[in-house]
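Take a look at this one chain, the form predicted on its own, written out in structure tokens.
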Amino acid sequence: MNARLYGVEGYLISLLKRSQTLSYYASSRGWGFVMAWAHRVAGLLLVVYVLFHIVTLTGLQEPARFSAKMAFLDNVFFAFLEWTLAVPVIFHALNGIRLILYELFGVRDEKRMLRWVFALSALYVCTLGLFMALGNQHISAGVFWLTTALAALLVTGGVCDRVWQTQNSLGWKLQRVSAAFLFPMVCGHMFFMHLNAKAGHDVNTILERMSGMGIRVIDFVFVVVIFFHAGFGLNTIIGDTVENNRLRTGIKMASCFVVLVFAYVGLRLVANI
């Protein structure tokens, strides 16, 4: 990672150097020790949002305040911030998947993959930015996500093929075989949102779509997996920063416990709608 980089890579790493504290974590521990850490922030910014976006979604019982919240939130300033929010999303899953190449399948080439994290993450933030300002992409939900959900269930299928050949513990196995799950399925889940402002936006376009059992269980699969994901992650976290053993279980205990709460909510909104 000590070469001159150039472009749009040349540009990024530049700014990032600009920083202090990243620019000594790069040169004595490597901008992977880096790359890992923002991965675990942008997870973590993830989990936030997840847990706002239920909260958001229960309101879907009461239509005539979903609608409210939503006319709310139609401006520019809410548009853009659903836009940035396209950035940890594919960070985080891209990023998953480089780490993934690296544990099972034996990719070492670290510059390269940073290199190719950094391109396709600015190449689904624009293209996610011009569909966003085309508007009113029309596409058939079911078609759309049975497409997503086959392309989930393929990248799941190779990675499940080496994961199971490790020695590793349960809970790591089943981490790396959500994140190969969730990333077309959040990538997917985010661009059909902003296809059309309606599917993610209007009450009774959502209603309408989450209706479809065949849409009910990927729902449903998405949830359990995403919530797996979300609280092995936080456990993870909290295991490697918090030194305190009573305090490091309890923080754990207490995520395990919000984690449940809002899979559950989750949940019961997708078999209720």
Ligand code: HEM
Contents of the next structure:
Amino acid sequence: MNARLYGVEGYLISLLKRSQTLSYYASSRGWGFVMAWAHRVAGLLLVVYVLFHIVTLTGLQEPARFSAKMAFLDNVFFAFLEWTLAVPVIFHALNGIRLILYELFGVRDEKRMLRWVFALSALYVCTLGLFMALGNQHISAGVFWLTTALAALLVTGGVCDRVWQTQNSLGWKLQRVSAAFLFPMVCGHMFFMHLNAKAGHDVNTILERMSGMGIRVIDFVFVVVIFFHAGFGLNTIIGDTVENNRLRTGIKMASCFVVLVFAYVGLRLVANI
Amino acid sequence: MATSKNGLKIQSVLKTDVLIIGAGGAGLRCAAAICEQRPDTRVVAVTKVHSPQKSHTSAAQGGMAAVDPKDPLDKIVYHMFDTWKGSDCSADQNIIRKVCESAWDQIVWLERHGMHFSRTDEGRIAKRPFGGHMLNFGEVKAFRACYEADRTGKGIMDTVWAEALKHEVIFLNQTVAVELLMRNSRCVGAVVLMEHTGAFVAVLAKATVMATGGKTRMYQVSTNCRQNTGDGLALVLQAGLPVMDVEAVQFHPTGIVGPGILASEALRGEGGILRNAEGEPFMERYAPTAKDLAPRDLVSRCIMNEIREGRGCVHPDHGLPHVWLDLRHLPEHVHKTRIQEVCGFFRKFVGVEPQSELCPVTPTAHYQMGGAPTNEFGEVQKDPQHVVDGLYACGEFAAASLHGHNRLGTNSLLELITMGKVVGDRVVEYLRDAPEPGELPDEAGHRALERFSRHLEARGTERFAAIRDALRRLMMDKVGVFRDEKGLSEAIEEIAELKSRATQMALSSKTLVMNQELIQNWELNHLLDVSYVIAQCALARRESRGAHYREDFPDRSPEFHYHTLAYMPEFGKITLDQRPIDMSIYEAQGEHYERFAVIERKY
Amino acid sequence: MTQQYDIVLKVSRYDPDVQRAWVQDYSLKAGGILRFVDLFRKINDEQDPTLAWSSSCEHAQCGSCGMRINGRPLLTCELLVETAMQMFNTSTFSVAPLTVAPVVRDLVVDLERAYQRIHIAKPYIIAPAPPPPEGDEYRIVPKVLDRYVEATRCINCFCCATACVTQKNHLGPNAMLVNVVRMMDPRETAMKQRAGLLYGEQGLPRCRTAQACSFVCPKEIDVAHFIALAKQGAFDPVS
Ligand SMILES: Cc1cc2nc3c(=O)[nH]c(=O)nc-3n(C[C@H](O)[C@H](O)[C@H](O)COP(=O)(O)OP(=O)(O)OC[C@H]3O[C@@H](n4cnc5c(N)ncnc54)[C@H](O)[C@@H]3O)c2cc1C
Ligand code: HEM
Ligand code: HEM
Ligand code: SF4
Ligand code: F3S
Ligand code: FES
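To test you: the structure above is the form predicted on its own. What is the structure of the form predicted together with this ligand?
Full assembly next; the chain just shown is listed first.
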């Protein structure tokens, strides 16, 4: 990736290259190596966010308290934080898709793929920022989620079809399948929540939306899939880094437990509202 | 157990059925043969390098000769004739017959054990022409070299190594053999130094196979690896055994200027052409029929001649004289698939793009035809009539001799594999009622430990590098492609002087663990010993034969129709002897026997 | 030699006798077409005979001389001073051993330990297909061979394994190649066992598709491609 740089992604890459550590690894092990670590870091950030997210969402059971909390979060600083969350989300999502295309669909044009990841990420983050600033877009929740869920099922089907015949381990396959499902879902979720000021932050809007059976089913599946993906992701990271057998099993079990507890809380929330 | 003055001692004893010194292509083919036939044999293989796979066989490029019985044109007798003619009539005909006849079987063995030969469109093993290999007794070039792109040696090494692994051969890596253990003139194993731990270990074995490979690091420009320092020959000499035909050192015509890395003959096999400074394809002048594919000794001398007569070039960076190898006219797919590795060498090491530029090449020391004399079963001889019980040798280290005074390209890999197998078979037979090696002989390790303590205690300001470089230059100049009486006599004196200087190299660190300096100094003595013997043998052979070319005696002489044997139990105390050349094919008076007479060698 | 450069090598050293590790600087003058192994030899000859390093063929063909130069794992016998200066844009180089196995001394690592992984991957044919008639070879047409022939060029230099993201519980990219080659080799029939090794805990699931292996491979083998072929099931009996 040291050919001529052009476009947004070219600019982004040249920015990244200014970091000594990044360019050290990029020049000694290639961009793929940097991307792999970035993917991992983003994944971990997302895990942390989702856990935190579930905790805040449990507030929905007491709408008044939720409103109070939301009011606290309702300022420029937190809006900015929410916006920056889009970076790990979209980077992890697009890079995940890149990995799936490389591993399962024989797309080996790496340079172009990396460019696309950077370019589309920038596009997503900017558009999201724009909508957040405008804060006045509207779309029917039903239509939006129906199309997103359909898109998700379609992508999932495609990946399923590819991966199912292979001799890879079940967990490995499900990780790709869940990733495919999450790609439209998470990107869509984040987008939807910022179409307007109310969509993601106003208790009544949220509760009204969540009273619909369709949305609840979708959310239910969403929680299951995300927690599987997060849990297995953690499992992978632990497997890649902890050598001692006993220690590894211990940490794996602990992380599994945490993920299951949160998944249970999340599911109960969807069911009880 | 032996203990030297300053406390060096043998720390442990390991008992095994077979000890293989040198886990290269030959050693491991032998190990595989033993284990295949006698699965519960305990085989220990030692190698100087990190892992057997790193042995120098991995660097061989071009191919391995074998006549495919399905080939309608080629016949084994042509291969035998080419080898005989190539050797300048000094190879042993019983060996030639044995090796050439079993060649194809060995190719099939390799193929069945997983070697990735290059293939023809029908999926058969592909073959390419190679220097000196011809049809119809020298008429047109033969397609006889089976190959794996330009990494044939690597393919062989990987295959025999993996096979040995499968049979659970015990490897002692980064371990040097430092002394042969003899009892009542039977070989009962060896003392080795394990570099990782710094421990001397005595390995007692019923049978010992030596396959320490090449030994031409004493030349300034050499294709040989860093470890090819003639240890094997030195050990044999120290044990009071002879070496044979060591004066026959082959210079490969096309070394890449600078590091001496080999640009395989396969390049010329695929159609590469040598050109002098004027762009003339000069080989047409010297060898009208075989042209660029004439045997190596001839091509090397032609190149040197061009350079001497002022038609060579001088490399701007290395300051070394050279000629050009032209590959520009070869089709793209040849560059991409068949000579990919070697072309990469030019790109990497001299910054030349072979598809569009001329490549600078110069003769480089490559292969030693001579070695430890063995009979046709690979049993090491102590004199022409007697063998040493329990000691075997194969590979480049041994001289059976298939190559006489000049080896044809691709015949070495063939020899490793066929003779490795022959030795394996013989060892299996021997093991059937071989006596136990017994306890460690009393004087075991004395010699080796004594040497090491001498190195450890050496005082003085002589520098290793200075002696090594002086030796390498000297050998190249005076015992190289061209030799004469004066040069050789001077060389002998100078080597003796270097030898005495070499006793005054003080070590910076006295540890035994991975002490590179210590090993280097130890190796330098071997280089000096072997160089001395080479020069002496070259001086004694007052004729030109194969790779041994005496300017003062440019012709072959019937007087010297024998193998040179040399003994040197102590530096300088050299005695020469002779071994007759086996002429059994000629003497049998069968079909074509007249071809195997002492014939003229013209290409 | 046309031009001399002033080079500084910052060499990681380790003395097993006293178990001490340190970094030592060596300054030297060198021509542009010297290789790094030549530099080490020069150091041995002129400055410090105790520096231990490894090499064998010095042809880039055996894989003994892998080291990390400015962090990048490569073969030091094919790295010219000039190339290195262009590659890293400096004349100061850190020289450190590979990370696949413990260091024995200075730049020498215990490759025997690293090789254990290759042994686990079984580089031979485990169960050969029914052989052709006596004296005949298996038929492998170029179309079949070409699919995996690149992967057979691996020399086990362990550069890829040093560069890979996953350093633990992983047999490593080159061990994966061993299995991939044999699974694509029509002479092998032990597919179950191979698949067990390839898709097992220490196999492909540990690969994060970082492609550092392809990036550093001195033989320019696209290792990640072959690993991905396996994930993709390119040679599964079913597909
Ligand atoms: C660049 C190059 C290209 C070649 N190309 C061809 C070709 O195309 N065709 C052909 O037929 N031939 C070719 N040859 C020749 C051929 O490769 C060699 O003759 C052959 O590989 C030697 O094999 P070997 O098994 O005898 O020794 P090696 O493979 O060199 O093995 C020797 C073994 O002995 C070990 N050893 C050495 N000393 C000691 C010691 N003191 N203690 C313990 N172990 C020790 C070494 O570590 C090594 O494991 C080529 C040679 C070179 C250098
Ligand atoms: C938005 C769509 C997503 C896609 C396309 C996606 C894709 C992927 C893929 C393909 C992997 C496997 C990488 C590998 O094995 O090398 C992965 C790993 C992982 N994902 Fe996701 N993911 C998504 C969302 C998420 C979310 C929401 C989380 C967190 C809750 C998450 C957490 C993780 C973690 C922790 C890993 C393990 C990372 C590692 O092994 O280095 N992912 N993801
Ligand atoms: C910052 C932007 C985000 C906002 C404002 C937001 C808001 C919300 C809201 C309001 C809900 C309630 C359900 C619904 O309305 O459908 C919800 C649910 C959920 N969100 Fe987000 N979200 C954001 C980002 C994310 C991200 C990045 C992830 C994934 C990594 C995520 C994962 C989930 C999950 C799993 C649920 C379902 C939880 C449950 O019902 O138990 N959200 N989010
Ligand atoms: S794949 Fe490449 S980097 Fe890895 S061991 Fe093989 S040759 Fe070395
Ligand atoms: S670097 Fe490692 S992560 Fe996979 S693609 Fe190569 S093995
Ligand atoms: S020394 Fe053999 S690859 Fe570098």
